[in-house]
Every structure is written in structure tokens, then in C-alpha cells.
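Starting off, we have a lone chain in the form predicted on its own, written out as C-alpha cells.
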Amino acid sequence: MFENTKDTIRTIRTAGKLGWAMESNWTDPFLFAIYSVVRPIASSLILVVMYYVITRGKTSLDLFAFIYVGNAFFMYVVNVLFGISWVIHDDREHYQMIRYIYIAPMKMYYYLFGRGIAKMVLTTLAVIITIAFGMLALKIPINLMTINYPLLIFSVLVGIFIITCLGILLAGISMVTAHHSYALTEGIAGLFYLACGAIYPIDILPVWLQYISKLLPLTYWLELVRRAILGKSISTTLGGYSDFQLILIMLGTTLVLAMFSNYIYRSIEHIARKHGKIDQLTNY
């Protein structure tokens, strides 16, 4: 078992090395770092813009941070569901190297789970300078001596591997269809923004919707990481129930999609082993 534990590691991170050396080699280092900057900025502002736009300006109201943390921490979602779920495309018909992973003396689910490692490194750099801006230039609320630390690092770290667990499902299904499935990925991320709450209370969603969204984890997750940075919510769906009683539900539904994930990503990679689509090229 312990012989296993170490392979494990071993496999997550080198994995996570190389998926870093795939993420930062198209550049060098000063101008790498200056993308790191402005994309998380500029793709914000979009959202700002809208805001203004709408609200004539009215950043006050607590729905502007609501919005802008939701907002900000969906990055996560959307760069570490599909960094995951991509690889099998990348290295299958861009590098054409899976079938020499599959013979390595390791698991290709761990080495998913190592190759999430770069994105998820990238993303809490680009979740930090979003805040950031959003404080120092947008004037959120956001008060650093406030913050629930302990709450916030928790909730983010089970964040995040409930989007990794959502990638190595999608990368399960990459396995069995054309290089086009990043539409696929896409679809399910712009679900999880619209059920989730990513940038308005769930309160507003029609009822049958808001039970579909009670189900997922990443609603409770998005509600934790609120609450330990602004210190309230403003939704009245979610607002009746304590920090405690969101984290046992996050905590309950995650098991579930682990378990779902696994299972789903087994049987998906049985069909693909035993009809020889592990390596088979769909690019046209």
C-alpha cells in the first residue's frame, strides 16, 4: 500500500511538471508573466463593463461584489475543467504520445490529476489579481483583516478538487469522441455558470432549476468562498443555512461526484481499451 501511495505521488507530480512545461514554454518568463497579469484583468472587465452598463455605475450595491467574487473564483471552472479534460486530446492528436502513457508503469487517472496541477497554479495566481484589482480599483469591500482564511483556503481546495474530479470525467468521454469535444467541455462549464450562481443569487432561477442546483457541489462552494471573503450572502435560498451546514453538504455531494467521476471515467476507458480508441487519431 505504501509502495502504491508513492507511485501515486510520483505520478501526480511529474505529470505536474510536465504539464507546467507545456503551459509556460510558448514564451519567455517576463512576457509569460505579464499574459499572467492582464488576461485575468481584461477578461474581468468585461464584466464590469456589463455591470456599469446596467446599473449606471451603482458599484455599491453588495450584488457588485457578489458578482465579482462569483465571478472571480469561476475562473477555476472554466481554466481547470478544461486544462483536464483537453490532455487526452493533446496528447493523443497533437503530441501523439498517449499510447506511450498508457504503457508507463502508472495510472492515467493520477497523471490527469498531475496534469490539472499547471492550470490550478495559474488560476489562483489570476483569482489573486482579480481580487486585487477589484480592491484597489473597483473599490469592493473586501476587507483583508476580515477575511476567513481557514474557511476560504478549505473551501478553495475543495473546489478544486471538485473540478478536477468534473475535468477527469469529461476527459473520460474525450476518449470516445472527435477532437471537437472541447464544445462539450464549454457547454458543461456555461451549465455550471448558469446553475451555480457564479454571478447572481440562485433565488432568481425558476424553481425546478434551483433544485438542480442545490445538487452541485460547486453552488455551496461558490456560497463558502462568499461568505469567508465578504462575510455574508445575499442569497435567501442559501442564506437560511449556517457555514457548517454548507460545508457537510459540499462535503456529501463531493463524495457523490468522486464516486460518479470514477466510475463514469473506469467504464469509459474499458470501451475505449477494448474497441482500440485509445490512440486513434479523429482530427480531419
Given for the second form:
Amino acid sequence: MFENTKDTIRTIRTAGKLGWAMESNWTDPFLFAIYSVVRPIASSLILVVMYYVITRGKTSLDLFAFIYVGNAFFMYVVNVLFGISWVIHDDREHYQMIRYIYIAPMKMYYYLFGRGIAKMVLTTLAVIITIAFGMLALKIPINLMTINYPLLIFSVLVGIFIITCLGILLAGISMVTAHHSYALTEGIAGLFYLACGAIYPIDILPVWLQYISKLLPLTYWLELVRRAILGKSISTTLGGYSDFQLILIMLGTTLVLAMFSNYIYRSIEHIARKHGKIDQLTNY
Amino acid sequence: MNYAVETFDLNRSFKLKKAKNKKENNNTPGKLIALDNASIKIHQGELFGLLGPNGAGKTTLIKILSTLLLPSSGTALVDGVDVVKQPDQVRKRINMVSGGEHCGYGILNVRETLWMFSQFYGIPTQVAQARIDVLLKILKMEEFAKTKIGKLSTGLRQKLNFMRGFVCGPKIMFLDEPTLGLDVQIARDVRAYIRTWMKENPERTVLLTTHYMAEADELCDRVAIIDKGKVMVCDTPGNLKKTLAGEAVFRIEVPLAANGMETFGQISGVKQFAYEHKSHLGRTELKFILHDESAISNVTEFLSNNSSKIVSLSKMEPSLEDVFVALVGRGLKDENGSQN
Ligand SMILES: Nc1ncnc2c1ncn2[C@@H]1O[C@H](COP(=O)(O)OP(=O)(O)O)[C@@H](O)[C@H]1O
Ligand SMILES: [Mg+2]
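Following the display of the form predicted on its own, present the structure of the form predicted together with the partner chain.
What follows is the whole complex; the chain from before opens it.
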């Protein structure tokens, strides 16, 4: 058991270093830093502009804060999900090392998680920068003294776990569907953007879509993150639950997702090994 | 005696896609049999060669043994462990290097790459670094230790891939055409390293595939000759060549010839016949395996009756290649002419 833990940590750490080497593969570290700061701010500015255009300047600060925070944290979904789900494809087609990674005596989950760590760290930085920019430049009402930090940190960690499970699921699928895996990841991320209340409360979704929203752990994750940072939520559907109830629901749906993703990954891996697809180049 | 590798009636087939060319009218999607009831036994401590032309099924077998591919049927044990039932246990014992490959994580340097893989195998850092130093030295890569993979030539990358396999400390090593496309000197270094590695520890085993007969002859304790997925024979190179001891092997060069080849095999006294066109030399090389040396007169007579000039004629010591020709009735190289 103890040996296993050591192996796991070593795998994650080594894969993490590889992921970091790739993320920071900029000839100029200064450019890399600028890019990491400027990109999130630029994307939140786009959101701000869209918001003002749609509301024609009639801003409700509560709604704007809701959207802004949700959108900032949704960066985790986009970056980490793409980061992890793309590893198998990249290792197979681009680096052509998948067969040597695959036959190594390590659990692929840990390898994939490790490869995603660099993205998680960089995204955390980007989220902090985006939130700070929102507070300073856009006067979003966030009080650093009243943020529920334990709830925030706990939620972010669970959120990363959720996104890792989703990433592993998609990584599994990319073992057999080389051509469409990019579109698939994009589609899934888009679906979450709509269904999990990233930009508006799920109350405004059609009822059937709300059912889907309530099955997705990311919905509860975003709600908890907002409560931790803004101290309140404007969603009437989720507003009735206490923090504690939401945490339980989030953990429950996460557990189901983890089992589902593990099952799908294993099944697809078996299919890929059966059909000789583990290391088969698709050449496109 | 423990077997390092044992396979029992191993089969693997691939579904064939419909022929792309409609004119061929080959619209029944068929099955390609890559391994056909292949049974081999490799002893612990053996340097075992799998010899066969392109498409014989060598890579397929290596992939099954290294847990990349499932067999269609049959059993394969590596160090006594079933590759289908316990792939995790197999992976701890093995490594695999596929030659002719020159990819890698271009952003890492040589030492970082080797260290990274050693970590995936749980090798303590100090042991790994010491091993890396030895590998760099023997394979003459010391000056490139800090060079990024992206900047290495293809030959050096292939050498790096070879080192990657060994740095992980496997008990059983699968080498799939390890010298494919390497220049002569690097190939020599690679072969020398394989021998050194085997000598260091009697428990180590290598399964090496190649279509270079000389390589198998020079390196291997035993070889299996495989063709169209079937294991034809399996013995030491010496014993295999002895099966031709009674026969005589002649090589005859004639001006580039196109037709009439089929009839050569029917000359009386000829056991097997193979040929290879050497268009860059303007010649065709004919190889005759004769039941008896005296039958060579039949051959020369037949050639002159067909007004074929003889450029050269020589008698040869039987090689593994001749064993192959005698077994399957064609040369290793006349499959599709794409051999290098
Ligand atoms: N993934 C695959 N799909 C279809 N056919 C394959 C596949 N892999 C190998 N084959 C076929 O199986 C046969 C054996 O291939 P291989 O094991 O690579 O031979 P070798 O390594 O001896 O050259 C070949 O005819 C090859 O075309
Ligand atoms: Mg091959």
C-alpha cells in the first residue's frame, strides 16, 4: 500500500515535469509570463464588452459579478480538460511515444493527471489575475476579507478532480476516435458552458436541460465557488440548498462521474488494444 | 528451466479494409493472418532471434508480448505471466525498442528523457544516473547528453530510443529491428551493447527481430524463422546451416533478366531457387540450392541453352539466408523489393 502511494506520487511528479517542460517551452520566459497574464485578461474583457452590448449598459452588479466569477473559473474546464484529453493524441501522433508510455508499469490515470498539473497551476494564476482585474478595474464587489477560503479551496480541489475525470474519459475516447476527438472535447466544453451555469443561472434554461445540469457535478462546483467568493448566489434553483447540502451533492455526483469515467476508459483501452489502435498513427 | 517467453498456438488476424482500387474488384473485406499458430519457447538468458521477411509477423508478435496488442487466440506467457490476464505484471519485467523510430519529446534533452523513463519504472535516481552515464559512454553519446531531442539527427534519436529501453532495467528485452536504417558504425555499437548487456547478468533475455540474416547469425543463440505468420524452424544458427550441409549453394550472376525465372526451379538437381534483381548493377543474382554439387552442370547447361550469359558463378558456404530459401522457396528480399 505504502509502496503504491510512492509509485503514484513518483508517476505524477514525473509526468508533471514533462507537462511543465511543454507548457513553459517558450524561448523567452518574459514572453511566457506576459502571455499567461494577458490572455486571461483579454478573454475577460471580451466578456465585459459582450455584457455591455447585450444589456446596453444597464448593469446589474450582482448579475455581472455572477457571470464574471463563473466565467473566470470556467477557464479550469477549458484549459485542464483540453490539456488532459489531448495527451493521448499528442503522445501518439505528435511525439510518437505512446507505445513506450503505455507499456511502462504505471497507471495511465496518474500519468494523465500529472501531465495536466502544469495547466492547473497556470490556470490558477490566470483565475487569480482575472479576479484581481475584475475587482480593481471593473469594481466587482468582492471583499477579500469575507471570502470563504476553506470552501473556496475545497471546491477548487474537487473541481480539478472532476475535470481530471472528464479529461481521462475523453482521453480514453481519443484512443479510438482520432479524427473527431478535438471536436468532441470542444463540444463537451461547450455543453458544460451552457448547462453548468457558467454565464447565467441555470434557472433560465429549459426544464429538460436543467435536469442535465443537475446531474453534472460542475454545476454545484460553480455554485459553491460563487458562494465562497461573492457570499451569495442569485440562482433560485440552487439557492434553496445550504452549502453543506451542495457539497454533499457535488461529492455524490463526482463519485458517480469518477466511476463512469474509469469504466469507460478501461473499456475503450481494451478495445484499442484488441484492434491494435494504441500506437496506430492516423496520419492526418 | 524457466522460459522467458512461451507462446502456445498464438494467432492474430487483422480485418482487411475493402480494396481501395475498385478495378481490383476485391470487395470482400477479408482477414489477414499476421500470426498463424505461432508457438515458440525462449529460455531465460537466451539471445533469441526472430527472422523473417517484411510482413512475416515479427512486429505483431513483439507487440503482443509487450502488451500493446491482444492476440486473436492462443496464449503468451512472459516470464511465466500471461500477457492478456496480467499485463501490469508483464510490464514490470519487460521493455521494448522498435527500430527505425526517431521521435521523442523534442523539448527534453537526452539525459532528461532517459531519466524520465527510468522514473516511470521506479528506478532510484542514483542508479538511473549511473546507468545513464554507462549507456552514454558505451554508445558514444556523452557529448549529446545535454542536447535537446529536437536537435538530434535521426540516427542519434534512434540510438536514444535504444538507450531508453535499457535504462529502465528490464529482465526481458524486446528489440524490433533495432538496427533498421542505422549506419554501419552505429549498428555495430548497438550490437556490441546488446552482447555486453546480456553478459552482465545471466537472467537477462533478449528477443530480437530482424530481416538481416547476418545480424541474426552473428548475434543470436537461437533463431526462429518465420514466414507469413508461421514459425518454420527454430534452432541455433549453426544447426540450421547444418541442415544444408549435404547441399551445395551456388550464386550465379546474369545480365538483368525479366522472364523465364519460374522454370529455373525445375532444372533437375535443383532443390530451391531464388533470385534478386540488382537493376543498379544491371544484373540479376540467381541463387541455387542443389541436392548435390554435380547438378551445377545441369544449371549452366540450361542457362546456355537459354542463351543467358553468365557474369559470375561462385559456390558459397550455406548462410541463414539459404536456410530460408531452402524452406520457403524464395529469397528474403524478393518479397517486394523495398528492402534496405
Ligand atoms: N494494424 C494492422 N492492421 C492491418 N494489418 C496489419 C496491422 N499490423 C500489421 N498488419 C499486417 O500483418 C502482417 C504482419 O505484419 P508485421 O507483424 O508488422 O510484420 P513484420 O514485422 O514481420 O514485417 C503484415 O501483412 C501487415 O500488413
Ligand atoms: Mg516489423
